[in-house]
Amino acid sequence: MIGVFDSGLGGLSVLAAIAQALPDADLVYLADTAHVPWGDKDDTFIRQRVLKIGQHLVEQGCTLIVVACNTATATAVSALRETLPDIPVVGVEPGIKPAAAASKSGRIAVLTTTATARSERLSRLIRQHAGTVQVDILPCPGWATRVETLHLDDPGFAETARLQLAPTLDAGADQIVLGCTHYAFLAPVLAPIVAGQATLLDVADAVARQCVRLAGACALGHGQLTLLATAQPERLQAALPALGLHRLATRLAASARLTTT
(Lines of atoms letter the chains of each structure in order from A and count residues from 1; the text may use other names and numbers.)
(Lines give C-alpha, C1' and ligand atoms only; values in the text may rest on other atoms or scores of the structure.)
Protein backbone atom coordinates (compact mmCIF):
# COMPACT_ATOMS: atom_id res chain seq x y z
CA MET A 1 0.00 0.00 0.00
CA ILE A 2 1.21 3.49 -0.88
CA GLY A 3 0.57 6.36 1.51
CA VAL A 4 0.31 9.90 0.13
CA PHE A 5 -0.19 12.99 2.28
CA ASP A 6 -0.47 16.76 2.21
CA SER A 7 -2.00 19.49 4.34
CA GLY A 8 -5.16 19.42 2.26
CA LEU A 9 -6.33 19.05 -1.32
CA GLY A 10 -3.10 19.97 -3.16
CA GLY A 11 -1.55 16.52 -2.97
CA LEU A 12 -4.52 15.10 -4.84
CA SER A 13 -2.83 16.34 -8.01
CA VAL A 14 0.10 14.02 -7.23
CA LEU A 15 -2.20 11.21 -6.11
CA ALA A 16 -4.00 11.35 -9.47
CA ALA A 17 -0.72 10.93 -11.34
CA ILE A 18 0.29 8.00 -9.12
CA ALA A 19 -3.10 6.35 -9.56
CA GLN A 20 -2.79 6.58 -13.33
CA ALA A 21 0.77 5.19 -13.33
CA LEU A 22 -0.05 2.38 -10.88
CA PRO A 23 -3.66 1.36 -11.62
CA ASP A 24 -3.57 -1.76 -9.43
CA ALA A 25 -1.88 -0.21 -6.38
CA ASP A 26 -3.86 0.32 -3.20
CA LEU A 27 -3.55 3.96 -2.15
CA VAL A 28 -4.18 5.86 1.06
CA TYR A 29 -4.41 9.65 0.98
CA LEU A 30 -4.26 11.62 4.23
CA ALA A 31 -5.10 15.32 4.31
CA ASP A 32 -4.15 17.26 7.44
CA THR A 33 -7.21 19.45 7.04
CA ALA A 34 -7.21 20.36 10.73
CA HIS A 35 -4.05 22.38 10.09
CA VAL A 36 -4.29 23.42 6.43
CA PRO A 37 -2.43 25.25 4.92
CA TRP A 38 1.11 24.38 5.98
CA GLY A 39 2.68 27.06 3.78
CA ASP A 40 2.28 29.78 6.41
CA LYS A 41 3.31 27.66 9.41
CA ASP A 42 6.74 27.66 11.07
CA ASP A 43 9.25 24.91 10.33
CA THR A 44 8.98 23.22 13.72
CA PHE A 45 5.23 22.77 13.41
CA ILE A 46 5.49 21.43 9.86
CA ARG A 47 8.19 18.96 10.88
CA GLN A 48 6.09 17.66 13.78
CA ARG A 49 3.07 17.09 11.54
CA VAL A 50 5.10 15.37 8.82
CA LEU A 51 6.72 12.94 11.27
CA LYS A 52 3.44 12.12 12.97
CA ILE A 53 1.54 11.57 9.72
CA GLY A 54 4.34 9.53 8.17
CA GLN A 55 4.40 7.22 11.20
CA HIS A 56 0.61 6.92 11.14
CA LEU A 57 0.61 5.82 7.50
CA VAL A 58 3.22 3.17 8.23
CA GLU A 59 1.05 1.90 11.08
CA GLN A 60 -1.82 1.66 8.56
CA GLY A 61 0.32 -0.70 6.48
CA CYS A 62 1.92 1.64 3.95
CA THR A 63 5.32 0.50 2.70
CA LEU A 64 5.96 3.50 0.43
CA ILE A 65 5.31 7.09 1.53
CA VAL A 66 4.86 10.11 -0.74
CA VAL A 67 5.16 13.58 0.77
CA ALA A 68 2.87 15.27 -1.75
CA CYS A 69 3.68 18.78 -0.59
CA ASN A 70 6.57 21.05 -1.61
CA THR A 71 6.52 22.86 1.74
CA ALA A 72 6.67 19.63 3.75
CA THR A 73 9.37 18.19 1.50
CA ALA A 74 11.51 21.31 1.81
CA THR A 75 11.08 21.43 5.58
CA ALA A 76 10.95 17.85 6.78
CA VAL A 77 11.55 15.10 4.23
CA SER A 78 15.10 14.50 5.50
CA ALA A 79 13.82 14.12 9.05
CA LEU A 80 11.11 11.72 7.90
CA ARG A 81 13.63 9.55 6.07
CA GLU A 82 15.78 9.42 9.21
CA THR A 83 12.74 8.43 11.28
CA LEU A 84 11.63 5.75 8.79
CA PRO A 85 14.93 4.30 7.52
CA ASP A 86 13.30 1.13 6.16
CA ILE A 87 10.52 2.87 4.23
CA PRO A 88 11.10 4.52 0.83
CA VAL A 89 10.01 8.16 1.05
CA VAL A 90 9.35 10.19 -2.11
CA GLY A 91 9.26 13.97 -1.83
CA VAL A 92 7.93 16.66 -4.14
CA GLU A 93 10.33 19.43 -5.09
CA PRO A 94 9.96 22.36 -7.49
CA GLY A 95 11.15 21.39 -10.97
CA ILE A 96 14.12 23.74 -11.04
CA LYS A 97 16.32 21.30 -12.96
CA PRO A 98 13.96 20.57 -15.88
CA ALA A 99 12.88 24.21 -16.05
CA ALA A 100 16.46 25.45 -16.24
CA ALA A 101 17.29 22.84 -18.88
CA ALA A 102 14.28 23.83 -20.99
CA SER A 103 14.75 27.60 -20.70
CA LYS A 104 15.86 29.39 -23.83
CA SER A 105 15.79 32.86 -22.31
CA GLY A 106 18.00 32.03 -19.32
CA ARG A 107 15.32 33.08 -16.84
CA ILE A 108 12.70 31.02 -15.00
CA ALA A 109 10.28 31.64 -12.13
CA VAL A 110 9.09 29.40 -9.31
CA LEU A 111 5.72 29.98 -7.65
CA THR A 112 5.89 28.89 -4.01
CA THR A 113 4.35 29.10 -0.58
CA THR A 114 5.96 31.43 1.93
CA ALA A 115 7.59 28.51 3.76
CA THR A 116 9.09 27.00 0.61
CA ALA A 117 10.37 30.39 -0.54
CA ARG A 118 12.46 30.77 2.63
CA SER A 119 13.68 27.17 2.74
CA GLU A 120 17.31 26.20 2.43
CA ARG A 121 16.25 23.20 0.36
CA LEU A 122 14.93 25.48 -2.40
CA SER A 123 18.09 27.56 -2.27
CA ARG A 124 20.15 24.39 -2.60
CA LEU A 125 18.08 23.19 -5.58
CA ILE A 126 18.73 26.48 -7.32
CA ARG A 127 22.47 26.35 -6.57
CA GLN A 128 22.71 22.75 -7.79
CA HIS A 129 20.53 22.86 -10.90
CA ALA A 130 19.93 26.38 -12.18
CA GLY A 131 23.51 27.01 -13.33
CA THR A 132 23.62 30.39 -15.02
CA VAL A 133 19.82 30.58 -15.33
CA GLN A 134 18.23 33.40 -13.35
CA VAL A 135 15.52 32.14 -10.95
CA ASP A 136 12.75 34.44 -9.74
CA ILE A 137 11.15 33.16 -6.52
CA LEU A 138 7.54 34.31 -6.25
CA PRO A 139 5.77 33.57 -2.93
CA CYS A 140 2.03 33.31 -3.49
CA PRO A 141 0.23 33.74 -0.15
CA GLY A 142 -3.38 32.65 -0.20
CA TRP A 143 -3.21 30.58 -3.36
CA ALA A 144 -3.34 27.22 -1.56
CA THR A 145 -6.29 28.41 0.51
CA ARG A 146 -8.07 29.37 -2.71
CA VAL A 147 -7.81 25.74 -3.84
CA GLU A 148 -8.93 24.47 -0.43
CA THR A 149 -12.08 26.58 -0.68
CA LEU A 150 -12.54 25.56 -4.34
CA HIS A 151 -12.49 29.17 -5.55
CA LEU A 152 -10.64 28.22 -8.70
CA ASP A 153 -12.04 30.49 -11.39
CA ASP A 154 -12.63 33.82 -9.66
CA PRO A 155 -12.04 36.61 -12.23
CA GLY A 156 -10.50 38.73 -9.49
CA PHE A 157 -7.89 36.06 -8.88
CA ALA A 158 -7.00 35.92 -12.56
CA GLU A 159 -6.24 39.63 -12.49
CA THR A 160 -4.22 39.31 -9.27
CA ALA A 161 -2.18 36.46 -10.77
CA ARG A 162 -1.65 38.44 -13.97
CA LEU A 163 -0.21 41.37 -12.00
CA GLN A 164 1.98 39.06 -9.92
CA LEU A 165 3.42 37.29 -12.94
CA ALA A 166 3.82 40.37 -15.13
CA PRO A 167 7.27 41.47 -13.85
CA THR A 168 8.91 38.06 -14.33
CA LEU A 169 7.24 37.54 -17.72
CA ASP A 170 8.29 41.01 -18.83
CA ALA A 171 11.83 40.18 -17.72
CA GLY A 172 11.82 37.17 -20.05
CA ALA A 173 11.03 34.16 -17.85
CA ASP A 174 9.97 31.35 -20.19
CA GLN A 175 9.40 28.54 -17.66
CA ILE A 176 7.02 28.96 -14.71
CA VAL A 177 7.48 26.25 -12.09
CA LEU A 178 4.44 25.32 -10.00
CA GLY A 179 6.21 24.99 -6.66
CA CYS A 180 3.17 23.90 -4.65
CA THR A 181 0.99 20.89 -5.40
CA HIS A 182 -2.12 23.03 -4.87
CA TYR A 183 -1.13 25.26 -7.77
CA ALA A 184 -1.70 22.46 -10.31
CA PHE A 185 -5.43 23.09 -9.83
CA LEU A 186 -4.91 26.76 -10.71
CA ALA A 187 -3.23 25.92 -14.02
CA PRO A 188 -6.43 26.58 -16.06
CA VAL A 189 -6.31 30.17 -14.79
CA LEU A 190 -2.54 30.58 -15.08
CA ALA A 191 -2.09 29.03 -18.54
CA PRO A 192 -3.82 31.84 -20.47
CA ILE A 193 -1.78 34.42 -18.54
CA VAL A 194 1.56 32.92 -19.60
CA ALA A 195 0.47 31.75 -23.06
CA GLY A 196 2.92 32.72 -25.77
CA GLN A 197 5.56 33.77 -23.23
CA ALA A 198 6.19 30.86 -20.89
CA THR A 199 5.40 27.22 -20.11
CA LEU A 200 3.92 25.99 -16.84
CA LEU A 201 5.92 23.14 -15.32
CA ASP A 202 4.49 20.63 -12.84
CA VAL A 203 6.33 17.60 -11.41
CA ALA A 204 3.42 15.27 -10.56
CA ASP A 205 4.21 12.88 -13.41
CA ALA A 206 7.89 12.76 -12.40
CA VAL A 207 6.86 11.84 -8.85
CA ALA A 208 4.61 9.10 -10.24
CA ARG A 209 7.51 7.69 -12.27
CA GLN A 210 9.63 7.55 -9.13
CA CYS A 211 6.83 5.68 -7.36
CA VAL A 212 6.72 3.16 -10.20
CA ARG A 213 10.47 2.56 -9.74
CA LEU A 214 10.12 2.08 -5.98
CA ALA A 215 6.72 0.42 -5.71
CA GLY A 216 7.75 -3.23 -5.82
CA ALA A 217 4.92 -5.31 -4.36
CA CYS A 218 2.95 -2.09 -3.74
CA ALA A 219 2.14 -2.03 -7.44
CA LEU A 220 0.01 -5.16 -7.02
CA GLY A 221 -3.25 -4.69 -5.17
CA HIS A 222 -6.93 -4.14 -5.80
CA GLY A 223 -6.69 -0.60 -7.16
CA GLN A 224 -8.51 0.81 -4.16
CA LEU A 225 -8.28 4.29 -2.67
CA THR A 226 -8.88 5.24 0.95
CA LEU A 227 -9.25 8.91 1.92
CA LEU A 228 -8.41 10.12 5.44
CA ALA A 229 -8.61 13.61 6.88
CA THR A 230 -7.88 15.13 10.28
CA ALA A 231 -10.99 17.36 9.99
CA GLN A 232 -14.09 17.57 7.77
CA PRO A 233 -13.47 14.37 5.79
CA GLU A 234 -16.67 14.91 3.79
CA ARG A 235 -15.05 17.92 2.11
CA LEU A 236 -12.18 15.77 0.88
CA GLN A 237 -14.42 13.34 -0.96
CA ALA A 238 -16.70 16.09 -2.26
CA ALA A 239 -13.71 17.93 -3.74
CA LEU A 240 -12.84 15.14 -6.18
CA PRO A 241 -15.41 15.99 -8.86
CA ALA A 242 -14.96 19.73 -8.23
CA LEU A 243 -11.25 19.33 -9.04
CA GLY A 244 -11.90 17.18 -12.10
CA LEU A 245 -10.66 14.01 -10.38
CA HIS A 246 -13.49 11.71 -11.40
CA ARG A 247 -11.12 8.79 -11.97
CA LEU A 248 -10.01 8.90 -8.35
CA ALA A 249 -13.63 8.82 -7.22
CA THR A 250 -14.11 5.50 -9.04
CA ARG A 251 -11.31 3.93 -6.96
CA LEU A 252 -12.76 4.83 -3.57
CA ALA A 253 -12.90 1.83 -1.26
CA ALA A 254 -14.93 3.69 1.37
CA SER A 255 -16.15 7.16 2.23
CA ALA A 256 -13.56 9.61 3.48
CA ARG A 257 -13.17 9.36 7.22
CA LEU A 258 -11.47 11.08 10.14
CA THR A 259 -8.14 9.99 11.57
CA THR A 260 -6.91 10.96 15.03
CA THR A 261 -3.40 11.78 13.86
Ligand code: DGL
Given for the second form:
Amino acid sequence: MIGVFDSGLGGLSVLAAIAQALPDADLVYLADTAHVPWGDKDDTFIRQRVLKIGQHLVEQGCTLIVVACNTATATAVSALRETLPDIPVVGVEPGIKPAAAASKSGRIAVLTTTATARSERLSRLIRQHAGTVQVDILPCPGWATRVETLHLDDPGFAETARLQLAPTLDAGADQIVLGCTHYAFLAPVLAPIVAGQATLLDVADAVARQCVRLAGACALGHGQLTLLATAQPERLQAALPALGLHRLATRLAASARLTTT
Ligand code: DGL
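Okay, that one was the form predicted alone. Can I see the form predicted in complex with ligand DGL too?
Now the full complex is given, and it begins with the chain already shown.
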Protein backbone atom coordinates (compact mmCIF):
# COMPACT_ATOMS: atom_id res chain seq x y z
CA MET A 1 0.00 0.00 0.00
CA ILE A 2 1.20 3.50 -0.80
CA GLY A 3 0.63 6.20 1.82
CA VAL A 4 0.27 9.78 0.61
CA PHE A 5 -0.20 12.75 2.94
CA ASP A 6 -0.54 16.50 3.13
CA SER A 7 -1.94 19.12 5.49
CA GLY A 8 -5.26 18.98 3.66
CA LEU A 9 -6.62 18.84 0.12
CA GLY A 10 -3.51 19.98 -1.78
CA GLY A 11 -1.84 16.59 -1.95
CA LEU A 12 -4.88 15.23 -3.76
CA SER A 13 -3.37 16.83 -6.88
CA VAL A 14 -0.38 14.51 -6.44
CA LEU A 15 -2.55 11.56 -5.44
CA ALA A 16 -4.54 11.91 -8.68
CA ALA A 17 -1.34 11.64 -10.73
CA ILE A 18 -0.17 8.61 -8.72
CA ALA A 19 -3.56 6.93 -9.08
CA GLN A 20 -3.43 7.40 -12.82
CA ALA A 21 0.13 6.08 -13.09
CA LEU A 22 -0.52 3.08 -10.82
CA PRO A 23 -4.08 1.94 -11.53
CA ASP A 24 -3.85 -1.26 -9.45
CA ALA A 25 -2.03 0.15 -6.44
CA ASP A 26 -3.86 0.42 -3.12
CA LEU A 27 -3.59 3.99 -1.91
CA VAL A 28 -4.22 5.62 1.42
CA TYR A 29 -4.40 9.41 1.63
CA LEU A 30 -4.15 11.20 4.96
CA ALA A 31 -5.10 14.87 5.27
CA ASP A 32 -4.11 16.61 8.50
CA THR A 33 -7.22 18.75 8.37
CA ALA A 34 -7.14 19.34 12.15
CA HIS A 35 -3.96 21.38 11.63
CA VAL A 36 -4.20 22.82 8.11
CA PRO A 37 -2.51 25.02 6.93
CA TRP A 38 1.02 23.93 7.78
CA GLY A 39 2.66 26.71 5.80
CA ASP A 40 2.25 29.34 8.49
CA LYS A 41 3.30 27.06 11.40
CA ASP A 42 6.80 26.85 12.88
CA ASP A 43 9.26 24.20 11.75
CA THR A 44 9.12 22.19 15.00
CA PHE A 45 5.35 21.81 14.74
CA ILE A 46 5.51 20.78 11.06
CA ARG A 47 8.24 18.24 11.80
CA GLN A 48 6.22 16.70 14.66
CA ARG A 49 3.16 16.30 12.44
CA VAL A 50 5.17 14.79 9.57
CA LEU A 51 6.91 12.22 11.81
CA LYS A 52 3.64 11.23 13.51
CA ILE A 53 1.76 10.85 10.23
CA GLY A 54 4.59 8.94 8.57
CA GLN A 55 4.70 6.51 11.50
CA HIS A 56 0.92 6.14 11.44
CA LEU A 57 0.89 5.30 7.72
CA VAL A 58 3.56 2.65 8.23
CA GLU A 59 1.47 1.16 11.06
CA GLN A 60 -1.46 1.01 8.60
CA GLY A 61 0.72 -1.16 6.33
CA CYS A 62 2.18 1.38 3.89
CA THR A 63 5.51 0.37 2.41
CA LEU A 64 6.02 3.50 0.30
CA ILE A 65 5.34 6.99 1.63
CA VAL A 66 4.74 10.10 -0.46
CA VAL A 67 5.03 13.48 1.24
CA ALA A 68 2.57 15.26 -1.08
CA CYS A 69 3.47 18.63 0.34
CA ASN A 70 6.30 21.01 -0.49
CA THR A 71 6.20 22.54 3.01
CA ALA A 72 6.55 19.18 4.76
CA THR A 73 9.26 18.06 2.34
CA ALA A 74 11.25 21.27 2.81
CA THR A 75 10.97 21.12 6.58
CA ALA A 76 10.97 17.45 7.51
CA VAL A 77 11.64 14.93 4.74
CA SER A 78 15.20 14.29 5.96
CA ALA A 79 13.97 13.67 9.51
CA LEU A 80 11.23 11.36 8.19
CA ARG A 81 13.75 9.35 6.16
CA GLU A 82 15.94 9.00 9.27
CA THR A 83 13.04 7.68 11.35
CA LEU A 84 11.88 5.28 8.59
CA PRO A 85 15.15 3.89 7.23
CA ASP A 86 13.50 0.85 5.63
CA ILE A 87 10.69 2.66 3.82
CA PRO A 88 11.20 4.61 0.59
CA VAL A 89 9.98 8.19 1.08
CA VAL A 90 9.18 10.34 -1.96
CA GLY A 91 9.07 14.10 -1.36
CA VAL A 92 7.65 16.92 -3.45
CA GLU A 93 9.91 19.85 -4.24
CA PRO A 94 9.26 22.84 -6.49
CA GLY A 95 10.27 22.22 -10.11
CA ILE A 96 13.15 24.71 -10.08
CA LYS A 97 15.33 22.51 -12.28
CA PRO A 98 12.88 22.01 -15.19
CA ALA A 99 11.72 25.62 -14.95
CA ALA A 100 15.27 26.97 -15.11
CA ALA A 101 16.03 24.66 -18.04
CA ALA A 102 12.93 25.85 -19.91
CA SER A 103 13.40 29.56 -19.21
CA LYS A 104 14.33 31.70 -22.17
CA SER A 105 14.32 34.99 -20.28
CA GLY A 106 16.66 33.84 -17.50
CA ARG A 107 14.09 34.64 -14.81
CA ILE A 108 11.57 32.36 -13.12
CA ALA A 109 9.32 32.59 -10.05
CA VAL A 110 8.25 30.04 -7.45
CA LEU A 111 4.99 30.37 -5.52
CA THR A 112 5.23 28.81 -2.05
CA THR A 113 3.95 28.82 1.50
CA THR A 114 5.72 31.01 4.05
CA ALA A 115 7.48 27.97 5.58
CA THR A 116 8.82 26.74 2.23
CA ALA A 117 9.96 30.25 1.29
CA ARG A 118 12.16 30.51 4.39
CA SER A 119 13.50 26.93 4.17
CA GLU A 120 17.16 26.12 3.71
CA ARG A 121 16.10 23.27 1.43
CA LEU A 122 14.56 25.65 -1.11
CA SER A 123 17.68 27.86 -1.04
CA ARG A 124 19.79 24.77 -1.67
CA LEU A 125 17.54 23.60 -4.51
CA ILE A 126 17.95 26.99 -6.16
CA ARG A 127 21.73 27.03 -5.62
CA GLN A 128 22.04 23.55 -7.11
CA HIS A 129 19.65 23.79 -10.04
CA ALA A 130 18.91 27.36 -11.10
CA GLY A 131 22.38 28.06 -12.48
CA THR A 132 22.42 31.63 -13.78
CA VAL A 133 18.63 31.88 -13.87
CA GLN A 134 17.22 34.39 -11.37
CA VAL A 135 14.52 32.94 -9.10
CA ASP A 136 11.88 35.14 -7.46
CA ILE A 137 10.47 33.43 -4.34
CA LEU A 138 6.87 34.54 -3.79
CA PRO A 139 5.26 33.46 -0.50
CA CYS A 140 1.47 33.28 -0.91
CA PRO A 141 -0.08 33.21 2.58
CA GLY A 142 -3.78 32.36 2.53
CA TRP A 143 -3.79 30.59 -0.82
CA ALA A 144 -3.81 27.05 0.64
CA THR A 145 -6.71 28.02 2.93
CA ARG A 146 -8.59 29.31 -0.11
CA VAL A 147 -8.32 25.82 -1.62
CA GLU A 148 -9.37 24.19 1.68
CA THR A 149 -12.53 26.29 1.75
CA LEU A 150 -13.10 25.57 -1.96
CA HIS A 151 -13.17 29.29 -2.75
CA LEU A 152 -11.24 28.62 -5.90
CA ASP A 153 -12.37 31.17 -8.40
CA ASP A 154 -13.93 34.20 -6.79
CA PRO A 155 -13.10 37.42 -8.68
CA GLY A 156 -11.38 38.95 -5.63
CA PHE A 157 -8.78 36.20 -5.69
CA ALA A 158 -7.99 36.67 -9.38
CA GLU A 159 -7.19 40.31 -8.59
CA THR A 160 -5.02 39.36 -5.58
CA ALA A 161 -3.13 36.85 -7.71
CA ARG A 162 -2.70 39.37 -10.53
CA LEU A 163 -1.14 41.88 -8.11
CA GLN A 164 1.07 39.17 -6.59
CA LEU A 165 2.40 38.06 -9.98
CA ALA A 166 2.66 41.46 -11.69
CA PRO A 167 6.17 42.42 -10.50
CA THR A 168 7.78 39.13 -11.52
CA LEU A 169 5.92 38.99 -14.84
CA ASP A 170 6.84 42.61 -15.57
CA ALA A 171 10.47 41.70 -14.81
CA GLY A 172 10.30 38.98 -17.46
CA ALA A 173 9.70 35.72 -15.54
CA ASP A 174 8.59 33.14 -18.10
CA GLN A 175 8.14 30.07 -15.86
CA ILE A 176 5.95 30.15 -12.75
CA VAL A 177 6.58 27.15 -10.51
CA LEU A 178 3.66 25.98 -8.37
CA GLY A 179 5.64 25.30 -5.19
CA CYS A 180 2.70 24.13 -3.06
CA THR A 181 0.51 21.19 -3.96
CA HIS A 182 -2.63 23.17 -3.13
CA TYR A 183 -1.86 25.67 -5.88
CA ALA A 184 -2.48 23.10 -8.63
CA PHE A 185 -6.17 23.67 -7.90
CA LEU A 186 -5.71 27.42 -8.44
CA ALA A 187 -4.16 26.88 -11.89
CA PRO A 188 -7.44 27.67 -13.71
CA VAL A 189 -7.34 31.15 -12.11
CA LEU A 190 -3.59 31.64 -12.54
CA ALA A 191 -3.32 30.44 -16.15
CA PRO A 192 -5.18 33.40 -17.73
CA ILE A 193 -3.11 35.83 -15.62
CA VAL A 194 0.20 34.51 -16.95
CA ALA A 195 -1.04 33.67 -20.46
CA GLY A 196 1.23 34.89 -23.23
CA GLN A 197 4.03 35.69 -20.79
CA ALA A 198 4.77 32.61 -18.72
CA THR A 199 4.06 28.90 -18.25
CA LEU A 200 2.81 27.33 -15.01
CA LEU A 201 4.87 24.36 -13.87
CA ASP A 202 3.64 21.60 -11.55
CA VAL A 203 5.60 18.45 -10.62
CA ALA A 204 2.75 16.01 -9.82
CA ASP A 205 3.42 13.86 -12.90
CA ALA A 206 7.15 13.70 -12.15
CA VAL A 207 6.37 12.59 -8.58
CA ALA A 208 4.04 9.91 -9.96
CA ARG A 209 6.81 8.65 -12.25
CA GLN A 210 9.14 8.38 -9.26
CA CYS A 211 6.45 6.38 -7.44
CA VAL A 212 6.21 4.01 -10.40
CA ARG A 213 9.99 3.47 -10.19
CA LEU A 214 9.86 2.72 -6.45
CA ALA A 215 6.49 0.97 -6.20
CA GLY A 216 7.65 -2.65 -6.54
CA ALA A 217 4.94 -4.89 -5.10
CA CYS A 218 2.88 -1.79 -4.15
CA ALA A 219 1.96 -1.47 -7.82
CA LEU A 220 -0.06 -4.67 -7.57
CA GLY A 221 -3.15 -4.35 -5.40
CA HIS A 222 -6.87 -3.91 -5.87
CA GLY A 223 -6.78 -0.33 -7.09
CA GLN A 224 -8.51 0.86 -3.95
CA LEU A 225 -8.33 4.25 -2.26
CA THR A 226 -8.82 4.98 1.44
CA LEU A 227 -9.22 8.59 2.59
CA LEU A 228 -8.28 9.53 6.17
CA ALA A 229 -8.51 12.94 7.81
CA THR A 230 -7.68 14.20 11.30
CA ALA A 231 -10.85 16.34 11.26
CA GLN A 232 -14.05 16.47 9.20
CA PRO A 233 -13.36 13.49 6.90
CA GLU A 234 -16.66 14.04 5.11
CA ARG A 235 -15.32 17.34 3.75
CA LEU A 236 -12.42 15.53 2.13
CA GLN A 237 -14.69 13.17 0.27
CA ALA A 238 -17.12 15.94 -0.68
CA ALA A 239 -14.26 18.01 -2.11
CA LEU A 240 -13.35 15.41 -4.76
CA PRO A 241 -15.97 16.46 -7.35
CA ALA A 242 -15.47 20.15 -6.51
CA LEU A 243 -11.77 19.74 -7.32
CA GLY A 244 -12.52 17.87 -10.55
CA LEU A 245 -11.23 14.56 -9.12
CA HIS A 246 -14.10 12.34 -10.26
CA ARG A 247 -11.77 9.49 -11.19
CA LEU A 248 -10.35 9.35 -7.67
CA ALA A 249 -13.88 9.19 -6.27
CA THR A 250 -14.57 6.01 -8.26
CA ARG A 251 -11.61 4.32 -6.55
CA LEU A 252 -12.91 4.93 -3.03
CA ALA A 253 -13.35 1.63 -1.21
CA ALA A 254 -15.36 3.15 1.66
CA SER A 255 -16.37 6.51 3.12
CA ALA A 256 -13.57 8.80 4.29
CA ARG A 257 -12.69 8.09 7.93
CA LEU A 258 -11.54 10.11 10.89
CA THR A 259 -8.09 9.13 12.12
CA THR A 260 -6.12 10.11 15.19
CA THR A 261 -2.41 10.69 14.91
N1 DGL B 1 0.15 21.63 0.30
C2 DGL B 1 1.23 22.07 1.08
C3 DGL B 1 2.46 22.42 0.28
O4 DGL B 1 2.65 21.82 -0.77
C5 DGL B 1 0.99 22.87 2.34
C6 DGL B 1 0.01 23.97 2.34
C7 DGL B 1 -0.26 24.41 3.76
O8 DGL B 1 -0.78 23.61 4.52
O9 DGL B 1 0.08 25.55 4.09
O10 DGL B 1 3.25 23.22 0.65
